[in-house]
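Shown next as structure tokens: one chain only, the form predicted alone.
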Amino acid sequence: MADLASPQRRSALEGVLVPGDFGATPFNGPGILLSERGPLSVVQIEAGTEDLTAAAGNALGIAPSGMPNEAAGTGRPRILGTGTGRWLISEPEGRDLAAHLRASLPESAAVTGLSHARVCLRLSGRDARTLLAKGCGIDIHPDAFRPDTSRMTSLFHCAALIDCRSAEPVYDIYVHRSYAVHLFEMLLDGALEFGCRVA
């Protein structure tokens, strides 16, 4: 009988994400690197006042930006601004992040656990910006979409949150679990002309 008390999380891309090299074989190696990050703890918090913003910073050990579309932290945790007084917090799975935040923040803060509802894909490589431009309408030029910024957008017809991690470029893309297979397949298809390494 299944142990319902401690369900094992399964990747939404299980059986779909197959490691290997796909598409063109450029002499200087694949232009796209694509992988799934995880398992991650993902929590959304809404805390619309400066006092709650400060409390969130104390609870996480790093202050979230007060500006939408700005990111903070190295990933333990990573805090992505998604709106005024609203952030998505992501870190490698370990502690019960949602419970920690509920215990640390005032009752007026809304804390929503999204770990089982989001998939994070990491997209990098010299052609990553060109691939993103195929599927979304935001300006991804490095002057406009700099490291430590995040953007909500439609990416290949999926609502996605894109986190620019570094200028190399490296992007983390958060998408609803139910759209993960579609987005992965669209990214892979769009990457074939550059060569794509799936890890």
The other form holds:
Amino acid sequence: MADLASPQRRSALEGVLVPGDFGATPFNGPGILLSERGPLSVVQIEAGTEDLTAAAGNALGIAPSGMPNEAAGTGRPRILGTGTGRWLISEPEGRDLAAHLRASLPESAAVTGLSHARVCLRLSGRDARTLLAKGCGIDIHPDAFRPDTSRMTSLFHCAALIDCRSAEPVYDIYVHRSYAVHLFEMLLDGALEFGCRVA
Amino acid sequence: MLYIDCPYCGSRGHEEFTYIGDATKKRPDGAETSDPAWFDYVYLRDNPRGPHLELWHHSLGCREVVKVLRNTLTHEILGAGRPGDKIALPDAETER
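Could you please show the structure of the form predicted together with its partner chain, as a counterpart to the form predicted alone just displayed?
Below, the chain from earlier opens the complete complex, with every other chain and molecule after it.
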């Protein structure tokens, strides 16, 4: 019998994300690479009355950036600014990140576990910027949307957090779980003209 | 498109925002019992032709409330800041 106490993670894109090559077949390979990252531990922390930067820095080993839209860390964990005094922390699942933060941050801080509430899509490839431009209004020129910065914006009409991991470009897109299918289908549809490899 | 300078996110298109309303109305003190004060707060709004202080919610961005000075005639965004910030109205317009 299945262990009811620790349910298996089930991807929100199960049956929708089908690995393979879709759309055009350019001579130099698919222009878009699309995959789902996970499982991830995703936790939001929000400062109450006290500044969280130092305490979070001690708990995580990397201090969150006080600058708007600036990311910290290389992925274990990755800390993204999502508002004044609010950060989203994500790392590959391994420990109980929410409990760890709750224990190490001051009482006034709000710690919210979002691991099961967010889906993280990884978008890369030479046409990734053009694809993003189809669905959002922010400036995605490499000089404007630089690596290690993130943007909270609307992507194909749903709220998304776009994290620019590198200038190649590689983007991590965090989206609410219930919008994941919509966003994935829109991204895949938009990517067909460039050729899309789903992994 | 209108570009609103969100204090956190920077310049963003207005379709990321949701309009809340007039930013000049102050909520009466909770102990206030006079009907006219509450009637004024809930229902009465000026409809100026020109600069207007208003609140917008950056609902698809940082989810913060932004105070915006917008010209209702030309749709020009004259300033933006946090709700507590003072945004000065242009002189020529305040004399009207």
